[in-house]
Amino acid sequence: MKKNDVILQTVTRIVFFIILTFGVELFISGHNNPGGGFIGGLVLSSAFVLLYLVYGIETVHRGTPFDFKRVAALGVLLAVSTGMLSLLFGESFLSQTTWLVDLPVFGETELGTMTIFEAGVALTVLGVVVTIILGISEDVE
């Protein structure tokens, strides 16, 4: 018997983008405020878990063109390569380098290798959490 969950699906379409925006905000503001790659990745993964709960695994897989295991692998590669890059310049592993860049809209902005590392952590957490949730759901079915 199929449940009539039109209201849940409609609300999810809106809440999904709100959660994604909040996750990106946590990731970006995490350098100087509470948040960062790990927390941002957890919030981003909760948005995808909500989609899987409401629409089902097959429907979401048809709409998302990427494999979350590869997302996790890309995140690990990004985070580790950031640390290895500092070794190439004679610094210690994961030492941070920052640059002040004058961007057209944002003005003078500080960019650093820590932001790239945090992006790798966020992608890793997103990929691992969604993969674990999908693995648990396969055991239940």
Given for the second form:
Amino acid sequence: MKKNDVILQTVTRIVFFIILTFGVELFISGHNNPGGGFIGGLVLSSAFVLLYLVYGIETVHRGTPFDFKRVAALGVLLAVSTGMLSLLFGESFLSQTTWLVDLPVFGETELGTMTIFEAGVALTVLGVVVTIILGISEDVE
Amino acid sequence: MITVLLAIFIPFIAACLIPFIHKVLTGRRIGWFVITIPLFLFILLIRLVPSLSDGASYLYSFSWIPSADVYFSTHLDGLSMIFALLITGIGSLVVLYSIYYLSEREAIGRFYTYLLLFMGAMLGVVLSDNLIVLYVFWELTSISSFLLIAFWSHRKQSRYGAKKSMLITVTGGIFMLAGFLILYTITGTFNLQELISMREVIAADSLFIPAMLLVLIGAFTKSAQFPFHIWLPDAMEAPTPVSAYLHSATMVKAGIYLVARFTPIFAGHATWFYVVSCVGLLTMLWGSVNAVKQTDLKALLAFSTVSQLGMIMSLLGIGSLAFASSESTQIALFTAATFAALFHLINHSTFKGSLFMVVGILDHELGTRNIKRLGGLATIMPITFTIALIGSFSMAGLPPFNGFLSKELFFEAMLSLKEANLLSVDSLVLLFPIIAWVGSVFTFIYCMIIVFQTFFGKVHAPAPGQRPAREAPIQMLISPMVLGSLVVLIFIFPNLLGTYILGPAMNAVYPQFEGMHGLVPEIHVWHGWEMPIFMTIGVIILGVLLYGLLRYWKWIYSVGFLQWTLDRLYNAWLQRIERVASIVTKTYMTGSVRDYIAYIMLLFIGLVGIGLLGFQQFIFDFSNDAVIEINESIIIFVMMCSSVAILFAKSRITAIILNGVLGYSIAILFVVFRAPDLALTQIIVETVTTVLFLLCFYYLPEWKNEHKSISMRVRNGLIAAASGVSVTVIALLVQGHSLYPSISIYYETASRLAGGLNVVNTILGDFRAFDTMLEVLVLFIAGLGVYSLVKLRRKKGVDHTEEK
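What would you give as the form predicted in complex with its partner chain, now that the form predicted alone is on the page?
Starting with the chain above, the whole complex follows.
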């Protein structure tokens, strides 16, 4: 459904990055504020869906050098393997831990393995949603 | 104990790596990588043999699912050691053999992946100490052997054999699991060592017999005991290295392992003795009688494996009598039976492994395994002939091969039964030596068939598509040569094996007689003019006679009942199940989403509604409820209006928008009730689904008012109303009930326990992370499902066969 819609395309160019930033922000702030892996992943995928809607599947495919099925697989792998990680330290499966680290720019920051787990969730959601939407829209075209 | 963990996990890790390594090491060279794994593990394990014979055992445990009492515990003792050595030792030889057996054109990488998976699973079975872990590995052996048997999946017979073996062994495994769960309810532990120490408690329980029988069904299906043996001959469709490995040395022996492992728990009860030894003996007789009529060498070996496994099983049954004995002479007599079982287990692996490899060589070089097409190969293939001779004569129980020693012990054990004046052993038991003897005669006959009909007589001219006979390349002969020389070596030094390998295993089977003198009997090649040697001479005389006259009495086999009656039963049963299943499925799979939703709703109403009516406890308590604000009422009103309006929508876009209104109103409701996380999720999900709807919008069929019959409408309306009422009633009931203390206090400490202030996310990512992980997995699988469904439909759409 490639159409030459100047206004939509121009707006998308900017909005795409705003949505992406919002998605990442939601993902990171999820620990203490509303947000988290699931929502972050959904927002990210909605950004891609917008891109596909506006520019057409072929164009976006040329610009995004990754397969969303693989993104989903990577997400699942991350989520499962963080669980495995704790086994190596003699903890039970899926135990999470956090550290307080003093980073140069951000000041005192909390780093946790839960973020990796959530990243896995986010990537899976992103991959699956885009795969499904692409599958359906490719099919109907 | 790191060795044990390595032994279990290295094969799995290697199996995962093979697809990547295979890109570098193409063709045959991948085999040289694979062979290092069993070889390394074999060396690792054999280093522990001296310490095991000093009485050590290695127990190691770490927590896996502690809330369900499942610990990943491993236990290496003498019994596990025998099996682990067989798995890795014969595994190395099989891999070596397969390097030259499989042609470069095969999917070699896939083959070795499956083989390593199987090896790891098998090591897991024999090394795990926790019943649940054992069960997981047990079923994994079934699955990986399914993949191996179906390796040549283009053959119909391969697929049939693989399916059959999996159906039978997995079903048996489920019975076994039920047995394990019963044991857990009796003792409260899944750990084998603890179970063994609690054997009196188990024996006193009323569920003792069911648990025993269920576990035995698992063992019998795996070890191809009568009447479950029917899968083994069909499993011979696998490539020969697989047959040599799975069906001589490893998988079928898992059942033996299980019986030996559970002997300390269940033995001492007459039922155990009768079931194990009778099934074993029957299997031995049935297998050996059937082996004689086979014309395919591999099928013959399959039946002989069935028979030999039966023999080992019956010995274990007799060995269990030691638990009920009190006199030391009797204990020594019966423990000797178990000793014979373990000894024959090793011997069987050596000679049967070499025989399978020989048959594989014949098949590989000549392109046929049919006895009628073979003959006179002794001079053409001298090395192969020698190995076959050693293997078959050992199996027939002739000196100077290891099979002779264990065969003598077998006869001795059978004869020892008449000394038993315990457990109300009746006269029936006196038949045991006779059955064993008859079985041995048939064993002798089929062993002679292997040697004489294949290697003597006149040479057949090669049929079309068949190659002229020549000796196999030396690389292929190494593995069977090693096994063949082991057959002789064990005959010469049996007591070495007895002290170092079998002794510790006997301690594992008889923990209460530990350190007792006589647990490891001295094996003598010449044991005097006793009954066993007369029996052996009888076997030889009658065997030679019957073999000579074979063609005069072989017609007996064409008599109806000796045919594959059990096989027919299996096939008929399978067909019936498939037919019924397809009828049932076709009735309810109407292809209409509306019907499926109706089923779901009906089930829901059935479970919840009937449950509620059954309990009759409609307590509505609104005293603690907050006052409903005016803005909340307005939102609810909007939701109600939009949902009712969907029913009367005239166009699809109206319906989609109304549905969106409903969704966003819920989000607003969440905001009002201060659940920003839920609101956020709801809004985004709503947006994405609306986009999805709009995407397909153009391509969906025309929105038209369907003219359904009145009865249909009434039915659907009733279902909808009933499910709405159930939900409402539940929601109201929940208000008035507090069965459990509130868990919100637990989550108030979330920031301290999980380091996060957002309670929802700490629950999702930390407290209930397991749920989240599985949900992610489900989402992923669902995504793959949608994707492949769409792809598949499109492919079919090209030729439009579905529409026509």
